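We begin with a single chain expressed as structure tokens, specifically the form predicted on its own.
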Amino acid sequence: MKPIPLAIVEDDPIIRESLRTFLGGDPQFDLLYTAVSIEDFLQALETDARIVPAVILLDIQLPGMSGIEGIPSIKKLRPGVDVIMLTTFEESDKIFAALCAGACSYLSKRVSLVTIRDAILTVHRGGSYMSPSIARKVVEHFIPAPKKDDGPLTQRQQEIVDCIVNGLSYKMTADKLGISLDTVRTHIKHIYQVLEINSKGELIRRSLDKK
């Protein structure tokens, strides 16, 4: 079998350097180009028509333009990519981001390097691989939520009210519940629309009165 072309986007030196090492030492990969950056992948790919990668690990936190935000870009000067998203997001909004952005597969930075290898193989054999814990998640965004009788927020929601009324800032809710900022920002969102409300003083307010 012929080497599968691969590149990786990824900025975290020692990450990158890992892949770089396993992978690229695999017979079973030949690494064509290695990237820190959308812009500066895409600008390889414009200039040296030989970098025409099978498939591409693609980071999503990266410096400049995401990993989902570079995904049209990037298959819209190579078609035929099978992007892998390897990232530390494992958030349902992330998630679904990039599988509507074009990628077919989303794994978890803490997967092995084995795990990485296999999930290449599989995709260039024309599946799509995911670590256990995002699958989880894509099973359970299909899931019908259940009827809550004990108020209208979510169980999510609830948990980012109390830790407003708490006094934890946005920053420290995203921290503690392993969520990013603008996720938090977009519950509170929501939050204020359910609630009728228009401001946190509100929303502490009424938390409190609940009790």
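Superpose the two forms; the largest set of C-alphas matching within 1.5 Å is the rigid core. Residue numbers count along the first chain shown, from 1. For clarity, every value in this text was computed on a predicted model and none was experimentally measured. First, how it differs from the form predicted in complex with the DNA.
Shown in the overlay between these two forms, fitted on the rigid core, is a CA shift at Leu168 of 2 Å or greater.
Once the rigid core is overlaid between these two forms, Ser37 does not reach a Cα shift of 2 Å, moving by less than that. With the core held fixed between these two forms, Ile15 has its Cα displaced by under 2 Å.
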Second form
Protein chains: 2
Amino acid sequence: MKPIPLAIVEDDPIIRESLRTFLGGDPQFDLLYTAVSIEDFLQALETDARIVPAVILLDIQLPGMSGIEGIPSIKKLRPGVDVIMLTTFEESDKIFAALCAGACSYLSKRVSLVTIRDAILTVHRGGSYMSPSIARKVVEHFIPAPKKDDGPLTQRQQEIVDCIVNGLSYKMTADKLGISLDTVRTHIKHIYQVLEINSKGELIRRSLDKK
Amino acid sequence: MKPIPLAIVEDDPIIRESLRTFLGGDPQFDLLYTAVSIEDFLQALETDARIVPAVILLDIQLPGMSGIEGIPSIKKLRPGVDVIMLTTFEESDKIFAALCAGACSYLSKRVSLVTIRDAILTVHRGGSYMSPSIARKVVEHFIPAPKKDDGPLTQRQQEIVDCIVNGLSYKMTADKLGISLDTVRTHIKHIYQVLEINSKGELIRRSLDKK
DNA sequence: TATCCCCTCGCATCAAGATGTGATAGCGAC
DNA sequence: GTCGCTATCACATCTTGATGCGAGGGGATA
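Moving from the form predicted on its own, what structure would you give for the form predicted in complex with the DNA?
Next comes the full complex, and the chain you just saw is listed first.
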């Protein structure tokens, strides 16, 4: 198995050297570059085409451009790279921002060097490793989805709304529900009063937002 | 440390017995119940109030009600429980369905018993463990977000659309952009042709969807 | 029973949107 | 220069939507 080309972007000298010593000394890896900032790293990538890491360990808290902000630029220069975020923070915001930016793994800095090593191997095999507490936050992100209050609408009113939101006209809605056009109008009227809105546009926007 | 109360729902006798033997023999756990189906398990939870597991190992592929379908019912009877899905499948659909239903961990059945044990401990500590390939799929779910094509609209057309989507009428849009009402109409006409739609509702829905 | 809410329907009116036909003008491409 | 695209404006017509007023039937509840 060929060694995995690596890069590290970390400003803290203690952690950086610790990583460099541990990973650089492991024959499974080929540590190509160690940067102290995104700017530094981008510069290196631009000037030296030989730096093509498969995996990057990226600190999230960096002087200048943050790790998250840097991901797009890095991916632009080295599209295939997998990014592992290293961080002391576990705020949901940062986690999701990093994942959305293209990070594929997110580790707390408190984990052991062995765990980091394993995470690199996992990522390089096409997997992903998240610290347990971070994984939990990610998982919980999916749960609030089913939390949608249907508003104070009656069941019938909700049916009307569904039709309208799905693009049906009042007439088509009337046909579909087997009621008269005027009845649909009446329902809409009441719905608008209850929801305190006054146009189909707002109704659609409102319905789409909560889903 | 008190043993962690467990329950297992698994129809395959081999896997079930394997889990039962391994986990049941571990003093860290207190294996309260082993069910072969959701129906069986729900029945047990209803009739025996002493069955209050902290963690449930739940097969996703079960005869009768599937594991995913069963999660809401289980959570209803035992709200605080953490659910770990065990599965041979790694389809994104199933993963997200399970997470949305309230599962907090998702393991491939191919992992070792030790990994399952560790996952239980992790989950019970408030974390989450996902098999690497599954974690990767979860992570990738976040990435396609920034993929929004603004459509083949010209810049001017997009301005019109923005106004409309923000709730302005044609007249208000005309005033805001400093053009005549008829011009707005003309633009809308062209926009509808290009987008192949034919109502304001569709326009709004379409615009909101991609954001 | 009286009351309230929900669903149903009708009519009327005005505002807004959808659609067709046609015209003028600037700008870049061929 | 002509062609094509974009942006602008006008007029006409028809459909749709928003809103007010009124009304009857059914079910739940006090």
